[in-house]
Amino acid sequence: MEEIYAKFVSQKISKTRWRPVPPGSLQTAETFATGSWDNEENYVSLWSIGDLGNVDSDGGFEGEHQLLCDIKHHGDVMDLQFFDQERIVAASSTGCVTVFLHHPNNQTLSVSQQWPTAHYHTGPGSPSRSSAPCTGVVCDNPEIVTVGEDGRINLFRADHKEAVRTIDNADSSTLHAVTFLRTPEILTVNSIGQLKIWDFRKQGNEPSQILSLTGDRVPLHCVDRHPNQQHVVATGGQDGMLSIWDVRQGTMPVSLLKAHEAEMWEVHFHPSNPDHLFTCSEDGSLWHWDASTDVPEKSSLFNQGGRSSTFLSHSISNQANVHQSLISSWLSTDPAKDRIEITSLLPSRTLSVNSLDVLGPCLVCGTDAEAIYVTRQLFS
């Protein structure tokens, strides 16, 4: 793991995302967006990472991430996703969902579309709608799906003023995050430890499948789908545990992995190298999980010093009968064969690490310590 660069930005960062690289292009990640929270004024900002690590003539680092442009955001930024190369979708604690457009010619951001009351509470005692935070957004051009504290799911289309579909009472508890399984199907996680799969081809307000952690109803805060194997899903929750699920099998996780000491805020499979997974937590840690099966080579890495690594695996189901080569390394169940190496990526514990994103060899994360960390050499 090479140098990780910190920049202090005078605002607490709630979300951070790389701008996608055009399909088929050979360029690496260069631009990322951040959203802030819990500040007097919150912003959605775009940054460029330039040439990190080259020393300029004054002895300073060239290419420390530079602010390209920013725009005020009403309320806390609860989630942030790139819709395409130019557009960014932001979810607000006010219940509003905004699409911002980046103008590269003059480096500005403008509002291109807005759904001001995407999420709201109604009920006895509240004569009018009161806003409910929009907690999660996922995009699959031209569609945008949002979830909220009101238990509502909205399906929007870019350039449509109204929601294409709304599932009003999708959940009686708070929905914390959402991801696409495949185009018409989404998966949500909620505050009582449930995963629910929804199929937009079906009418009605019922999920097509419910999975849950047995016993304690531990709130789940984050979810990510394996980029190549759409049935493999990772979640993280209030107890800091990492759960790996196979949505084709049963209703319980395949593996529970002891992870952080406090809430896990985000989990991400590496989009092109999914044997690698990344998590961040309220406890101030940022972890790289390596489940690639090449253990001998891995233990030589382990001996290189300076890496804080542990091996652990705990499986709660047996799938030995499934053809081994078809199983994702995250679903294999022999703890001796399939040890997972965990590396801590931040030099020291900080305040909560709220968000991370990975693209190619690049990683970015944002913290409550008002710092953004970037590395361009994840696998070196």
Second form
Amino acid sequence: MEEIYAKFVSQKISKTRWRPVPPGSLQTAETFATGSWDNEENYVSLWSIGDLGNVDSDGGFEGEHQLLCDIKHHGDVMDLQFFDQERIVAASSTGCVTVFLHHPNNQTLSVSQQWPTAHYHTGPGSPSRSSAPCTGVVCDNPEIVTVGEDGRINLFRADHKEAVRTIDNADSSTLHAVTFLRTPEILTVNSIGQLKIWDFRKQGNEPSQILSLTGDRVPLHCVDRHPNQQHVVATGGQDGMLSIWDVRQGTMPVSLLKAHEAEMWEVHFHPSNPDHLFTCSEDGSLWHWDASTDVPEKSSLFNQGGRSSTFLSHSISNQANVHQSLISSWLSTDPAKDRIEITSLLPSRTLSVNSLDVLGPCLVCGTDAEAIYVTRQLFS
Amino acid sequence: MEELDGEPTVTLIPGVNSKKKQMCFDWGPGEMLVCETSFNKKEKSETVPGCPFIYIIRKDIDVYSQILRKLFNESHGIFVGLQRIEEELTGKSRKAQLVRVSKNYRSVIRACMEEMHQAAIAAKDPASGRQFSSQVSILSAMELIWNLCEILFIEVAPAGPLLLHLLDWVRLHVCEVDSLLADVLGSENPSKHESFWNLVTILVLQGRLDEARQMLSKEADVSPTSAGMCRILGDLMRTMPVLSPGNTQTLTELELKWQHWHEECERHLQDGTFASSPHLESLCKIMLGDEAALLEQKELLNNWYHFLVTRLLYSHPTVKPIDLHFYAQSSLDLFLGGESSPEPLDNILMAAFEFDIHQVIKECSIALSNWWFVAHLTDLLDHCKLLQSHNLYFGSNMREFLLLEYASGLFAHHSLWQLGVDYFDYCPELGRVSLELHIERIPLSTEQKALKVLRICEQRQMTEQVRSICKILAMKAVRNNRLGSALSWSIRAKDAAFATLVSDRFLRDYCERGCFSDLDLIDNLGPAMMLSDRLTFLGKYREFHRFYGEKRFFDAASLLLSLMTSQIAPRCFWVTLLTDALPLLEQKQVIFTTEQTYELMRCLEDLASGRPVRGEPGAQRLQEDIENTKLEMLRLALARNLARAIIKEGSLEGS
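Counterpart to the form predicted on its own, namely the form predicted in complex with its partner chain:
The complete assembly is shown below, putting the previous chain first.
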């Protein structure tokens, strides 16, 4: 049984993120950031899970995470991303995007940069602007991309005061999440079940590709890209379904997996072990999907019928990718149900699990029941 | 009506002088609004500027404590778990389960107390320190009461084990002794420590005889004169018969042994064995259950219930639950000795000893500043099937009444409302309506929050609330010029009227700008298009444009015609549609068949005949001229198309 530590923190947690470890270092994750929502005063906080060296095997309080520092945040924290080791980007329900700087010397957080009206509505016929919640943010140093309920996409650069690029009316509905596909392309999901690919090299406000679930227009709430195979994308929807997409082909998901009973708020591939996937949901569950179970006859793209062969004929240069996808356990369609092992990570159902993050053997998640759960032995 | 249980407390509102001004108020679910009125008495007509504020008065203030929030959140999980264990378990395993739940609740209270204690120590200003400390004592009292209720009502310990439980209860709550013990043992010469005898006495009072014996042996080591006496008393302590959990001996056996031991103690006392050491003699008297000797240790006993338990230990070790109240009452009277009157906590404990659950809950409701305690305790006791007989003359039963109060308090809180939902769920009678009333009042600041509220409503089939939330969001979107969003929300709410309204906005925008916005949505409407006629028209009209753009002229033409003939298109839009037909009529190839052309002509004439007669001057006239020109052009185009179609069809048939 994995040991999982819970701590009640007197604020509803909307986002949890591990601080990235410096590239090439052997360190494991030990600091994470959280954002709160729906409190009268909201905070962005940094927590430490303590020195890994002196963990007593008898449990107790050693495993508990301790608050390092926090700072007031205006509005709900809608999304949170580490920009680099010291900087955290927070998206606010007030439409504001803030970069916080962590000073490790005296353990404080300060505002290092802010775009106050990154997202806004323009009322009919009036020039006045009212703020619109910023729903998602993604960073790839030095770029920051934000999306919002106003259907707008902003591209910021850490050292620029103004947005480098803004796509107004990029979406007629609410954009719920954004991720990088491969620079300079991004991927957004919206509230009418569409996945859109945008290329910042192109002018105008048209996406370069639209993928969608058929018919029902079930809103999509989260998206994550496979860390090694950039064409493999996972999304989670309002009905709790997990969809796996191959963005190179087709406009429909490769597989649809019945998952949670309510909104799936976040989905994450494990960054270094991408056969593992993690999802959390409004129904209060947190799941670990393991597709690494050894099956000799892994079905590949070739078994999917005519579609892949026509794809092959398109270009020879993509062949490398095809070979790569042979080892992708997520794209094989049909027998997925038998091959993926799913484990529930939380001991008992609680209120909504709003966010999760994985790094190495560590997982952190935050709930509406005002608890933060941490485990450091994901694969034990 | 029942009479009042006590004088209601007066809450003074800072800045409002109720002597000079009249007040008005309004009840809310968990709060009250109070403000001054300008309704002055007649004789005082001078106008004094009134107080410009409206005050919100909250009843359940503990909900706003940061530390207690942890209590609410953690106990919410236990509460939900308790509702689920339910029925399938019976007898012993059920009781064990309920005791475990009760212990879980208590451990949460203790954890909270611990943190509150730390906060009190760390507090920077004395005022908040005091506040934390008073919270600590309230939590401690809550735990004390809960623990006693657990022993008496949930565990239902019989004679024998009952006393063991009560001893544990006292030991747990009079815990200063442990620090004292460490202090004394840590000193260079324990038996010379100034509190040495106090410590030994407390250990004896709490029935911790093994530890007391060890302390006595320390005394014996250093003072040879009293070594003999210490040994004898130590032997008495060792031989005191006690019930041990694993033991099979019957109560009668125990009673017999105990009687024997008691007589031996008494003999030693009468023989004057300990006459030379007043300390040891008083210990011996305590062990005989001598009331006077016990009362001499008032300071060390701290409170009457400790006195009660010690007294029972040394004089009635096999006390039956049913006799408890008798000893409790006399212990209270003896301990207070008429000097002071019992406090609320004393009354609550006394009610518990009398097995009067309702009195316990009533007293707690009056004494405590939150509903958390009574709501959870009552619910737990209700699961023990202890409350069924009692019905209130208002609302439903007591459990539900208290849960509703507690949940309403949560809903009044800015962010704890989510917890309240589950409490309402488990109130069979009034929970649903309460939830309906409260959920509509949650402010929907972001779509994400709205989705959470919607999910709560949808899970409970609260269609009315779902519709109203979607409508609010659709309205907001329209105000923000987000037509696509507005349309999505009205589709989700299945709100045909609003969908029509939004579709009209889309069509109007099209007429003004000549192009559609939000194509990603309109092109993907699917079956949702059937929600309202106007929405269907919008979707189909856009489809027409797509056909036209893709040069699928025949599809485009028949779609255009069917839009008019099936009456889906609003009349006011027909001119636009007919104008859209113009380029099709002017194509090189013949698109409309003769049949279709006749249909188009009929539509055109319908439209023309329905128009008002001319006569108005000015700009209107100009507009009408333009319209007439359009009509003439259409007639011409239709006639030419008809001619071409007849020729084409004729020649096709001929060939």
